[in-house]
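The data below hold one chain only, encoded as structure tokens and taken in the form predicted alone.
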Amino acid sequence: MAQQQKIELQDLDLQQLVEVKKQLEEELSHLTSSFGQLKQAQNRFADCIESCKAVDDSNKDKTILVPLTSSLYVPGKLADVKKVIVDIGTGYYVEKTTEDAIKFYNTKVDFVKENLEKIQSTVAQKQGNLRSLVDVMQYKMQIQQQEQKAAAAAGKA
């Protein structure tokens, strides 16, 4: 893992100031992205819990679609109703019961949470970095401003 250095911000200039908050900013939005991705999968994978669930005995021999792409379906009979074919990532697909298939769903929601925390705690800590760097930019304009009046009045008089 990359070791962050620490910069003090009162001793950078305005315009690095400037710098270190387009990165500050540009890495929130990358991790925004990434925490809405992370969520969509958890709710994929909720969802993928709740069909295995409805997989019963009562469902056996129903008339069911099987989606073939994203908008096109063909009528299909559900005959076994205690497998399932899970896709466990990059094409690979595994026959398993819907118990293990819950299983394995499960362990799939707990492992995004545990990241989507993650990415969480790490946006709270970047964004409290960016208000500190707003308020030294405030400060150092401030103080520019103040400085530039001072010369105006030291030139006129």
Contents of the next structure:
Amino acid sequence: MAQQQKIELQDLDLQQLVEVKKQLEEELSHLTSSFGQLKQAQNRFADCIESCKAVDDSNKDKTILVPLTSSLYVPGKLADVKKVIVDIGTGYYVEKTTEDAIKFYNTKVDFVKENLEKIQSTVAQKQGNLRSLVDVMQYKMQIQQQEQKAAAAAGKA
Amino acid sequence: MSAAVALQRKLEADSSAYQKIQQDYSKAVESRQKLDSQLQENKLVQEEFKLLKGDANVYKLIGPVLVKQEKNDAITNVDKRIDFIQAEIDRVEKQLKELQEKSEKKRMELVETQTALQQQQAAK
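Return the structure block for the form predicted in complex with the partner chain; the form predicted alone was the one displayed.
Zooming out: every chain and molecule, the one shown earlier first.
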């Protein structure tokens, strides 16, 4: 890891190739799970935007059910439709107008989208690497088999 | 014979020391990554505070309740936290470098002992 140098896949023996393959597969599964998590985060932010849109003048003073837990609700009245409180991370929450909150969540969605694209291109690249690695492995295995066969034939003769 | 036994002992001691260093190293890498994600989150919060309007209310989550905070207090608090995390990162970074040097040195020692042992066995 300390010194990265370029090594041709052809120069590695089978055992080393298996090691590299394992490493690549680990990286890939890590990346795909990150991708899934980011996708979830994106959906959550999109849900928040939808919810913010519901808090408008047409819904003022309407009765709503407020969830205290996932299975316990109390009736409430929507008194303030101008402001919402937004979680901005590390335990801090700030009061924002609904428009600002929607803006906030839109930037979040864009931010996540950017990272999703980055991960996607990395995944594609790693998959390409893995494919060429497997090709080289198969090639090496064929050669090994042929050699064994030749050796066996020579032994008989 | 006793020389060979001594070498064998040294080899075992060295390799366990080497493993210990490797473990410490991966632990340090882990904490470095954790610190980095904390730094990122705090930076996002800092950015968000900058966009805040003058009269906006700020709350902090303490247990299950939101407690109202003075905006300036919150800002200095986050600034301080970022400084602290930055200092922590520098510390871990230094630790990583030291561990790397140590592991490299141990590895050389290990190889040396191994070759000495092999030579002795070949001489017999």
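Numbering follows the first chain given and starts at 1. Definition used throughout: the rigid core is the maximal C-alpha set that superposes within 1.5 Å between two forms. Only a predicted model underlies this, so the values are computations on that prediction, with no experimental measurement involved.
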- Rigid core superposition, Ser29 Cα moves 2 angstroms or more between the two forms: no
- Message: Taking the rigid core as the reference frame, tell me whether Val74 has a CA displacement of 2 angstroms or more between the two forms.
- Response: yes
